[in-house]
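For reference, the chain that follows is the form predicted alone, supplied as structure tokens.
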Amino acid sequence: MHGRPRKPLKPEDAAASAAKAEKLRVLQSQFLHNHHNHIYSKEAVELSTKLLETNPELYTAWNYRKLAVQHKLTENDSDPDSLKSILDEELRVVESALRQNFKSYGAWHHRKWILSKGHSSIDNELRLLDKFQKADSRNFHAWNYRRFVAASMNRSEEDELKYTEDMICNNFSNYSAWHNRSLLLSNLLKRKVEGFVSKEKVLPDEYEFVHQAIFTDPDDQSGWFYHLWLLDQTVRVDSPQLVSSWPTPGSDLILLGDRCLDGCASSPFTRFHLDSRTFPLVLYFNQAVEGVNSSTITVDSELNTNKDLVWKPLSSCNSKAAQVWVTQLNLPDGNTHSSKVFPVEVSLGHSQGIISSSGFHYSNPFCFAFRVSLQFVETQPVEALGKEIISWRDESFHNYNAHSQDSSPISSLYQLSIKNDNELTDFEWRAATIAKEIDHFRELLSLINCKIGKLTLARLLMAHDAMMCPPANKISHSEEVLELYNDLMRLDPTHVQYYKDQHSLVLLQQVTSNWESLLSRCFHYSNSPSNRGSPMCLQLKNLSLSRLGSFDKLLWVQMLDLSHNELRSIEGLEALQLLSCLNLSNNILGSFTALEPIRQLKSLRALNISYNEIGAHSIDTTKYLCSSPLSHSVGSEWNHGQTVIDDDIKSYWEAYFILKGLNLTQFDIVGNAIVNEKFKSFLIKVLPGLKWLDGEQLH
């Protein structure tokens, strides 16, 4: 247990263990006979007492005693003294069992159940807890029970906070005490108890307190975890905020009914190719929210002929809460003159209803506007476009030179969220606190080489940049943070995947932090570099990315190259609602489950997942109740009466659920273990609009 190697028992110990096991088997046999036959006599209950004194982990025995207690209470419900005697005996049995094993879940739960009956005094419980916490001050069972007792006694949270301080001062390597302290402070701050009205007044003292533990013994992790909680409390804004949208505020969006003419003066960052008479409006919040609907979001425009817009949460787990929400705006019927401009105004926060998963309301009324113009250019029949294969070769792309009409697609809404002096003051103390912590840990790392110190410094630097980035439009510490994660990968290979993921997120934040950085990775997809009507591709290939992020800065992307990375998942990619061409080749995607976000990319037409590891591993069943298509979590919309489950679907049901409903015209999957002629035939059946498969045109 906990990394300690097992040692073979000595002969005499083995004999004693065998004798104990035999005694336990006899007791269990007699006990189960009584339990199954509902025998609650004095002798039967005493037998269960002996059994629990030998093995306090036997849940069935504790449940039997609950039934026995209920039986006795029913027989003696008119005699208060008898009731108290019955329950006091149960408390004695629990205490005896806890002395045998004070980490017994069943025993602690049974004690709570007895006290909840209301016939026993709770005054003795803190004295009992003191005994157990002296034996093991970090026993989280005892701390959990202490919270129950304190609430039952109406003991003040301030007194309990002082108790945690005393326990930590006795031994700062006490995870449970630090954890209890975080729970108490959270409640006190939430209720704004006197002395705990604002984080600005409370958290500085907590930082000083935890510094004593961290700087005394940097190798002990308990204080570091509390420091991480303090960091989260410092940087997190409780109420949800809108951080990004597509279209962006103030943008002039051009919708193209077919394709743009050569020499078109519009920016490729504000052009959107239509294949239907709708286009998406995307809202990106800083945390998951629910309650986004036509009563909490007002869209004022001629394009909004249907006043009750349907908002959809973009979540891979079918949750009602999501960080990203999308609705579709309808274009006017009939031919519209190309010079016609439609203003659109979006308002939110003027009525309550948008609420975060933690229960905080969106409380910052906000309004933004953009303009939409329509251009239906008849250069080529729409049905002919799918006949052109998308090539991801380098020669198909040309450097993009920015033009004066280009506007940044990554403008943040953060600056507009600070409305008054109080919010500005709140921002200033948070930034000052983080800066002070950075200085402390730079000093610590100048004295010792500490892994968790490097990790904490990396987190602090990124927290500081995240707070300062919108006004400064740059990430000033990204290179230092990337180097810290490189060091951690060398120093701590056990957790290398976590460090690689964090390194990837920082790298993406660096790439997307400003307009110039993004432009350096934007390329025209075109046969001729002079053709400004060609699609714009964002190339994030060959970056060793193992995790994706910064989606709030990428909502404008229509063509994305993520090839030659180390991606196992594309979680979060569902936010890119404009995405029509996606290259995921030469990654390490292990199953179709990893592609689940593409199910919500309704504009996707070309997908390349060649040279991954799909089919090289056993089917990923971690998301399913059982390995059957009928219980697939993402297949909950399966219509059993209309769907014919043929042999191909049974063989490739995971691929079926991911790909069905997509309108792909081009699909590349060569180089995956799953690929054979049977699977290709299956793909042609599931994707009826497919025109190109692995570079070959279908007939």
The other form holds:
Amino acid sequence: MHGRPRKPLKPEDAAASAAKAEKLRVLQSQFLHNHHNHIYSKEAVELSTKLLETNPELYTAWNYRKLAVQHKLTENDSDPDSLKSILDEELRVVESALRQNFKSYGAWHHRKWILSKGHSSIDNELRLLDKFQKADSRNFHAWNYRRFVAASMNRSEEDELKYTEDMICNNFSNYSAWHNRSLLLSNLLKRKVEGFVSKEKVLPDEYEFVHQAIFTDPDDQSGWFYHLWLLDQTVRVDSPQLVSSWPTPGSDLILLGDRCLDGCASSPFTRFHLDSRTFPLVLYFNQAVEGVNSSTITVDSELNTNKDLVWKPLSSCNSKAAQVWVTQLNLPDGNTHSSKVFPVEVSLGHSQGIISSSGFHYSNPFCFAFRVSLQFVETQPVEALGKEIISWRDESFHNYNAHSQDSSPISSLYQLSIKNDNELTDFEWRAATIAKEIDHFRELLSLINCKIGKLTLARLLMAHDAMMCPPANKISHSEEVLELYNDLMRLDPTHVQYYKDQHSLVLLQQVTSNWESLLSRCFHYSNSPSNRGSPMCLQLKNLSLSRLGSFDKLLWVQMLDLSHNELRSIEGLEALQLLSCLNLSNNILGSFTALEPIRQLKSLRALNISYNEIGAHSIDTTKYLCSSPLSHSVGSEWNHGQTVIDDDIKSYWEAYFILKGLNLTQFDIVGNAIVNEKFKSFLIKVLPGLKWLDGEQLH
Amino acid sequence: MTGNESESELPVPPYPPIEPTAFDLIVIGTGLPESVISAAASASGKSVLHLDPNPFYGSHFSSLSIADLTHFLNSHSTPSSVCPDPLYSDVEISNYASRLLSQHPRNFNLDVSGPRVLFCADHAVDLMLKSGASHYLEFKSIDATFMLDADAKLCSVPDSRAAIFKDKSLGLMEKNQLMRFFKLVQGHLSLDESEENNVRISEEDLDSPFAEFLTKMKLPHKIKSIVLYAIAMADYDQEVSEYVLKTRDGINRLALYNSSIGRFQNALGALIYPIYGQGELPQAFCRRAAVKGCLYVLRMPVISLLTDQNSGSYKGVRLASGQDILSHKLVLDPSFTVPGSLASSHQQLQESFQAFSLSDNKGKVARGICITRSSLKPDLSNFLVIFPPRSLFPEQVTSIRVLQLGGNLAVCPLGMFVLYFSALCDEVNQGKKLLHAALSALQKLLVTGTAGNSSTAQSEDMEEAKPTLLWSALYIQDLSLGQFGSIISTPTPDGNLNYNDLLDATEKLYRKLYPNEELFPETTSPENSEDDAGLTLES
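Return the structure block for the form predicted in complex with the partner chain; the form predicted alone was the one displayed.
Let's see the whole complex now, leading with the same chain.
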């Protein structure tokens, strides 16, 4: 069935197939006549049999037969014998249709439908399947059907697992068999069937098994895919976990009413300029979770009463689940001169309710505390960053000299890795397994040059690093991984974009993996170099980044320079709730919809998206994924109060959708195809707080 | 037809007269080469008389009962005035359980020319399909191949992708190396040169010794031995011997092996074996010949040749019945010696006779047969075992191949096993040493192999559970290639596992016999086209 070359038709074959087509057309028109006139006579049904046996792809004919069967069944309601013979005839027709075409969806579906009537022997089906699967062991229709049959007859999953093993031993180039194996094992592990109680016992044998395939023939990808599944099973921690937060545990947060002019030696990383009477509390989980609310999270402080807190998921699609959750804590009214310290305690996991999308509960009671103090400068208005234009030029940035005390609050970012007891016991074999796999694939790659082997090694090394990360970072493999991805970009240009993305993620992990490397990319922003209280900017420019990540380590960032990269998307950036200045210039963002994460960045004041490709692509494939006046999914956003500019909305509704909720004071968009006078005037209307557009002061 | 005639005694004269008395071709002896020739000649319309002095079909290619085999070997190993230079020598037959074996007088079909199997893609299979002889045969797969490793243990031979995958003894890297080598060979053999990763092996490499090439491919020693002796089936030690396999030939042997795997859907691996024994093959060709009009007379010795008075050239034969039959051509079984009364008077014929007497032998093959009551491998019954050169003793220069067959092939009663083994040798003593070493190695393996499951055997019948080895026969056979003169002499069974070389030689003889005829031309007749899909394979 596989790997057979297609031969060009000989002239006589072509003639034969034309004659066959003619015959089919005649049959088909007769059949349609019967169908439309609801004729279910013996002759009419036989005609459809003939038609389907020649062309099983005609799903209308299968539907007709279903109607005919229903019709006959109502006629012969009482007689079980004739009932059985009607259904048996259907099974026979399906079988001969399948002989004609193995991969006919309609035929397989019809068979399921007949069996669901419950009058036919299911045992026969397994015999039929054995025959079909012998003829083509990889046919996924047959495998699908096999799962249906096995479930219907309550065949044990262990038996089915053995069956996949036999099939794989016959020929291991069988995606369907490997796939079925992964399904069966997942179920057995989930149900904790005897012999499948722990992954630690089951997975090593599976690794051993798939190694035989991978090493025998590394060019065959079916084994690699199973290996990838195994790797995921090894690394995956089922229950959701809290990865990081802002403010960080144990930190002393100083909230400033205006630019700090005092001599306070506090770290710029824990200082936060305040625009409003609130500040965010951000929780970053290792996977998307639902059920974060005031009953699952307790925030204990003088600032708020817990039950008033509203937790919002930060996700681009309007889903109820998100990896990042945010709530706003209120500042006390009045009394702004007091240097009073407000302790805040956050606890979670004490009651159930936070649940991952795969149904696992957050089960690790955890509690952390931080302290907030306020410093207001009397005379200055609250508008801090809006007063002067932000310049992204190099001369505005000054090296940051780390003060010894600075390292403590930020390094606490890396202390928020909580391991529960269950995991600690698990950790040993997981780490050992990954280490063993790394050795195997290093050895393989020493013999042969193999793309998927390199990719797998890169994934293994990253999994290893992720596992070893807290707290004492042993040897990081990021350099080696980056080299592997560089290799892959050269070897496999077809998938260069994927490798670039992975390369970017690894690079960001490397940058954020420790305090020193992060600090080397931090700069003071100041127009006057002496000013020590000026904002801190994280510069990640010129890194060829095509994708962003490691947001869990960047929750504190207020000013971010991502210019001169290769970004098409800024997915995940919504996690940086403190962000007030963002430079995305000189990337390859192709549309406003690519900026969707900034909708959630309520602190954003200065945005630079100059020199991108917005408007350069005549077809914006993502445009229709985003909410529009025409779509009803997110309809509420369009229902009120935009009659003012409805004319421009027609042309720029995606720009409107992204920008309208923002309170930008500075916006740079020069160097994008979309920019013209009309668009500029639209921008001024949609962003009423705007003071500088492309560097020009507005009046 | 199997062995039924063999029990009956030679009929006493008078023999019924044969009609007609002149044929295009007379063939004497019903071994495989002779049977193929008579079937091919009959199929192309020649009138053929096929004679055999034995009461059974197959001559040196037959499968016989214990008694018949004993008689056959003994009678063909004693020099006599009739046969001064017998085909077999040093026959040693030992019976350790005559009481038990005599309970099954008819249940054995022992191959005279074992060990022998067919490769699914080999010449014999093609000929059977082309000739229609396959209609009379049924086959079963040989389950596996094992090789004696350095620790004197049987390790499985990973001969295909699936077998490499399943193999438990190779390391992961060894699996990778072996599979890459197989792919290299496949790439080399592939017709599609356009595919970029099909790297051709260079001419220079093809002319180099295969063992050197394998070393160059960085194959570890163990894998090298597997490829050389268990897949390419090299006869001689490839490191030191003068009979070195060239890379070109090695690759061709691998190609045969590789194309054999998966040729037939029911076949598990590369090798198959005919149910009821190898003797079925010549019989099937004889049947085919009979269908096409060939006349068969068994138990009919020829007592002399007839020659033309004037030219002295061959004219016909005189049968034991006294009848003279004339023919244009004569094909003779290699062990045949026609009483020289006629030949002596005619110088020319005399010469041609000597030309195909056994003086041209190019060596010997030492053969052994054992009957055991337990398998070398507890869970398998039909498989091949290779004792590569120097695995048994330092002076062992040739590979010894062992074929174990079980009762499900109808060669012995269920619960018993027949083991054939053979090795090439230059002279008798060397051959005997090989046979004895092989026999004792097998006995050792039988003891260790059955240690695990002996409890069941013992509980059944303590007395009968011993000994494992029930019967054995060791003998040395001379080799000859066959000759073409005015009388054609066919080749003796060779030392190979399959019939490829023999049938190539047979085809050459046939082409010389009938230069304008093809051996079984491809027919388009409906009787063959219907089911030319394959052999009957019992799974």
